[in-house]
Protein chains: 2
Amino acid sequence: MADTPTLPNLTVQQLEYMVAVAAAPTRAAAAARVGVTASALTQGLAELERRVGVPLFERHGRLTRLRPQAAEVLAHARRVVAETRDLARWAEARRTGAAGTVRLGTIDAVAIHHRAETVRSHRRAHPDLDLRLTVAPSGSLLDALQVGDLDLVVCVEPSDFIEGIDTILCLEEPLHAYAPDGAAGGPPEEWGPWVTYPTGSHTRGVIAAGLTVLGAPFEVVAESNQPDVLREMVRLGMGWSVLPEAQAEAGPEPLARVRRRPIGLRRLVVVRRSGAPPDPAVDGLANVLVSG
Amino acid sequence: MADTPTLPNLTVQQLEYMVAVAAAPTRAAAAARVGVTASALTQGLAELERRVGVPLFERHGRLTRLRPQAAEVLAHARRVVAETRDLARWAEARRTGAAGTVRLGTIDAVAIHHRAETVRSHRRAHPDLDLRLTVAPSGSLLDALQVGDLDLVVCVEPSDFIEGIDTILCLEEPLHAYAPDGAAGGPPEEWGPWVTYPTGSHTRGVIAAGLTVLGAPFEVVAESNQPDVLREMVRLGMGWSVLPEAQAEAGPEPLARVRRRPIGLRRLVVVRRSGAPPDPAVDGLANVLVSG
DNA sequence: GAGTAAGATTCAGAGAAACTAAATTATTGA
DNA sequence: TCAATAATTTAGTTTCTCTGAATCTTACTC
């Protein structure tokens, strides 16, 4: 009893030896299969036998075979080796990013237009990846990222530097001005009034700056975070708007631009927390999001 | 890929550490539970993490906890530890003789009379013991023992020394002479004719020697290996016989002895193969058979 | 039978792994 | 700031495990 205070400290290596000798005709062959010398195999199996505490092998002529009672141990060995193989596969998938969890947050334009197909095909290529998508305005996304509720964000680049995050440029998106039917034509001084994103919105900041440069007044009569709502407001004649081309001109009845050149560019960036431990699953998704 | 040519060489010890830290609030407590220092636990888990190749732990304040993704590894660890515990129990049973296989051969008198209760209670005390009983004449039993078809034999001691077997005296059984009704009474010279065991029987040898010493002729008119058959032959008046008391005088109508003192003693011995590897299950049964 | 080859084990030594004890770092709370 | 707690790092020792060489045993061949 004193020689087995706890559990026998078997190693996967030893169990592998056991499985190998059961499968191979000779020990030399088994040794070759697991890639060690016959000597190592002998010693390893002797150690296994010692730790189990029950005789497992016997010599028949110049072969040594398993004793019948070793069948129990062999079955155990097979189970553990198989499970360890599964574990190794799982670990490999985790290491390469083929499996894992990524909590992705994007603004609507990215999820619906720019990277919709990218996300879809990445998900298809990695069926074991647990991908959770949150769609929200840029500010909310960055807050969630900093708190640790998200792993990866695609949003409009914030105007102020933010501590603790790394950003990579993903794409630059032109913002065009759109007017209700029949209202276009005058100089910028006569444009408006406007329907646009709420105060605090990153995109609104870009729009305000662009209009100011052109000398257009920026009187806001309605707000929404949803570009399709803003588009319908323009169509209803409530006011003018500056919108991403992809969202203003999508659908059966696209709005018409007030002028050919954009009012401004909004920079969409891929963002991660600086301090976060490296995670191949996040890396992989970030890469495809950047490269498109 | 080059760092994992085969399988990660995890040890049961490491998996035990993993299970312990999952169950205990702190690492120090886990270390105490498995009976090592906190340092050993730290190093062992670091090694496990390195071999799996996936980060498993993270520090929260001054505690280090399992990361969520370690759940897979923990499940694996629990399975393997549990199975190893089962294996250890099985091995312990084998070591002590509580489990295993014993192929026992005995002559009929032993199985039916002298050691019937011994075998029954031994079997009851060791439910996991696979006990196989063969009943045959002594000669057959010893042949089977030498060939390896039996592990343990209880039979009449052979008159000649036999190479390769170890015998221990179990009990000495008196053999008495019995005559058909009304035939008893005369001097030994007038005894007979006889019904007895076949030529070659160990018991027949003992009987022949005993009768010769008394001066009785040994004319044989019928033979059988079965004592109950011999007893019935006596009852039918076919001849006299010399039988073990236990078999001649059992049942509702016991035979009557010709004289009070036995004709001879047959020595029943417990026999094992000399070269056989030690087997606690066989040892255990041999012990109770000898001591009765 | 001697000679030889195959299968396996034993031995000695080198390198890796794992443990303990002590020193160190980091965090929490008074 | 001080002390206590949790864990890790470091240094040194012991234990494992492997390779390569030598040995032992068994089977086969001439």
Given for the second form:
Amino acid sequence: MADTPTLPNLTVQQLEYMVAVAAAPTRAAAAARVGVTASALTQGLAELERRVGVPLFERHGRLTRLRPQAAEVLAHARRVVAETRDLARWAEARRTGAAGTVRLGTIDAVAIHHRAETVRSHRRAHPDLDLRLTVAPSGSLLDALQVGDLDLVVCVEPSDFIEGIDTILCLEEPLHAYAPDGAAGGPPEEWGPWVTYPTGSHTRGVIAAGLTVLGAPFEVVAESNQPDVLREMVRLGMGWSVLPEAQAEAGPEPLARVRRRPIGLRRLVVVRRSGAPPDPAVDGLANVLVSG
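Having seen the form predicted in complex with another copy of the chain, can you show the form predicted on its own?
The following holds one chain only.
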């Protein structure tokens, strides 16, 4: 069995010098191409030749020409330099957040209305970013974040402290009361019954607190996590509802507010796990979501 040949200890820099010499008319031009002095280039080429153990270059004044037998080494050098540049671009993209994977979870109002264009613009600016979007209620999103199924969440701010998460305010969204067509406004104590978010919903907590302050009864006759469904229930005359303006008043048949002032404000926050390792791709998306 033949002995395995010893690998020559070549550097990417030496191979880059060889590629530059093959493409440039003079040593000075080749040196400028790789950002070194002509002397450094000459020394690097001599060391490359020594480590390969085969004569590779012919020198004539300011010129350095490759010998015919250098063709195989040049082909190898070009492959290594090209693939190393690809690796450098890949590493830079991940260091700067231009690439990578981000698992984002948002409530529907954020994904469809408040930050839809922000997310689209971010994706256009970072075409190599693998963005995976989940749209769900706030509670489900926070559960997924805490077990590591999501990297970043935009949801309604929890009413109670949750250990292990950090929140940053994204925006404050007014919630308005809407009644079926023909229903009299009247004083708050005559409002309702209500179609609203399910028990345990963060938004429902904000709504209940706001109606309590106004003295309005909160008799619930139907529930849904989907604001669009609640809006249609109001149109069908099933009950009153308190909804975000962006969802209640969008489209060709917007609902009409019962009063000018909102029932309450829900705070939408960007949420991450406390102590999560730094990730430029996640950091970059979080920053644009906060800034809008």
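Note that this is a predicted model, so its numbers are computed, not measured. The term rigid core refers to the most C-alpha atoms you can superpose between the two forms while keeping them within 1.5 Å. Positions refer to the first chain, counted from 1.
Q: So the motion between the two forms is one rigid part turning against the other, right? Then which of R89, A208, E173, R33 is at the hinge?
A: Where the C-alphas swap which rigid part they fit better, we find R89.
Q: By what angle, rounded to whole degrees, does the smaller rigid part rotate against the larger between the two forms?
A: Treating the chain as two rigid parts, the smaller one turns 17 degrees between the two forms.
Q: Once both forms are fitted on the core, what is the Cα shift for V81 between the two forms in Å?
A: The shift comes out to 3.3 Å.
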